[in-house]
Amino acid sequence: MVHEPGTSKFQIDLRRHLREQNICDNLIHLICEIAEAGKYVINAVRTGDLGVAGTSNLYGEEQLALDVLSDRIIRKRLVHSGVVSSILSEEMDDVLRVKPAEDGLYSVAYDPLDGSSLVDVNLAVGTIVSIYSGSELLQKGRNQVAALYILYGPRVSLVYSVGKGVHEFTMNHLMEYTLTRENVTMQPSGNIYAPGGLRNQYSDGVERFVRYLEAKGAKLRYSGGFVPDINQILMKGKGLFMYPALNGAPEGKLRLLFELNPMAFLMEQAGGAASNGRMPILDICPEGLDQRAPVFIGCREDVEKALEFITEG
């Protein structure tokens, strides 16, 4: 994208940048509403109660108070945006139908506070969002019209794509999102990897792949948070995150609708790849709201190498 001569990229805010993508006003409005919600979520993370809310989510996991609060903040923003038909959160039991399906409306699936158990030890967490046209959420990730995440770390950053590259914005002292990196691009291969799951539960093929990474000098960089780990790989432009099929957990851990589809969309837009070990993440047809899948996501050549080892195994 070409900006006016003399225009500093640090003067370009999120709304202006979205307008330059030539997308419809409703989608611009929706992304900006989510960005605004992020300001309240980071305030909750910095000042909120770290105790347990006393409830469990759909998957039987203990919910932290911050999970509940973040979910309410984002859901309220989406409902009142006026441009959303359906909403699904990782903390909700079912799809919330906000408006009947009609042209110009969107459906949103999101994880309000991914990695929330890391907050009490002061590690980075984030919000992950997937956006589709219409009212249907159970469809291939390749049909997404936009995806984004907000990382709540030492700095708050928002990374988004509407199918025209990947762009990073950072929240300044006035709590405005300003452009810091445009057209983030992945290298063909990298030298860092973030492996999730217990290694003694890896398949033979995955274990051989890890030994291949170690032999080529790849450094292990794993925080336990999906958003900061993916952000590290994207912003460095190299590396691979994996949470493979495990013995006893063949579908891995991460959820297709809330985590894998939006991150796979962003990674492919940056020139990387994302696979479940058999096919691209974005080509998986979801069969349920809570569907999980293994994932290998990052540099294209590294993902392809993982598939080679898995196929041989």
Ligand code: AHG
Given for the second form:
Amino acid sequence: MVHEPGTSKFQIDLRRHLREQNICDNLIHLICEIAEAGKYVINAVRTGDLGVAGTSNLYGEEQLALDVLSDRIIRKRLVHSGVVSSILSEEMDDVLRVKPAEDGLYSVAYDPLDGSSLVDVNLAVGTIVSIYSGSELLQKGRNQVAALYILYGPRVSLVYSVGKGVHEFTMNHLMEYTLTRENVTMQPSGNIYAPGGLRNQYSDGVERFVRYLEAKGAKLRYSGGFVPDINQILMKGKGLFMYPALNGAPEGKLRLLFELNPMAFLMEQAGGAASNGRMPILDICPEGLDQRAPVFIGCREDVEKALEFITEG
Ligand code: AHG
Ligand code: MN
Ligand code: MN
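Having displayed the form predicted alone, please output the structure of the form predicted in complex with the ligand.
Now the complete complex, all chains and molecules, led by this one.
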């Protein structure tokens, strides 16, 4: 079913669109609960205290009050949803077992506020969510049943997939999410690139790949926020984001479970690709909750080109 947003006299809201995906009611409920929690995160981001919470997560990163507050808001919703078995967030040291495994339950890995350090300079940030059936979170990203992000930018948008295409909803003045783009699709190659990390720590192959992109006239578009940077590529249907292995960090920076897997799921659903430089992100068997991986994600031909340069390198 294709909706031309704005043509129907009824705005398609998130719950109605989810119902049209023929998925389990518990999954509809779970996604709607996360969407609802996003409204409280928005309020925290817009009005919350930026003071440092004084604690740090297991990566040793100072936790801003907003990280902690956003994590608490979302976790509370997940625990009370009644349909969640296990939870893991960037701000938690270990998996939280909410309910014993039983049919119809889901497990969620999420980054409650990605890019939180950007809030105090008023740049866009987001929430990233990965959803599996059952109670196990240490499994390949290809087994996800859903992935979504909420982007807190000039407008608030929610982008989701349950394995049947990628769809964007935008929050209206009543704080309702209404359909704005359906079946988002990536072009084979693009003309923007987002180079994460320190360029003087790139491998020779990645350095040559960047020079190839510049030679073909690609424009650099990097905000430092994973969610807005990926959203720009998805909504324009073109471009490539990379956070490669660096000389000092062979696994790059981004976390597999709650940053790379959900975005790779969405990107592949939109016809793009996501690789760690050797294999698809979604096929990586995670060994640890805090596992990181290098990432090249975006237009399929651009990702393939990156792999060529890395292999040659
Ligand atoms: P988080 O704030 O959850 O730690 O994630 C920040 C990530 C991601 O948003 C972004 O792509 C990356 O950090 C930027 O890293 P650099 O500042 O090293 O470019
Ligand atoms: Mn993050
Ligand atoms: Mn975060």
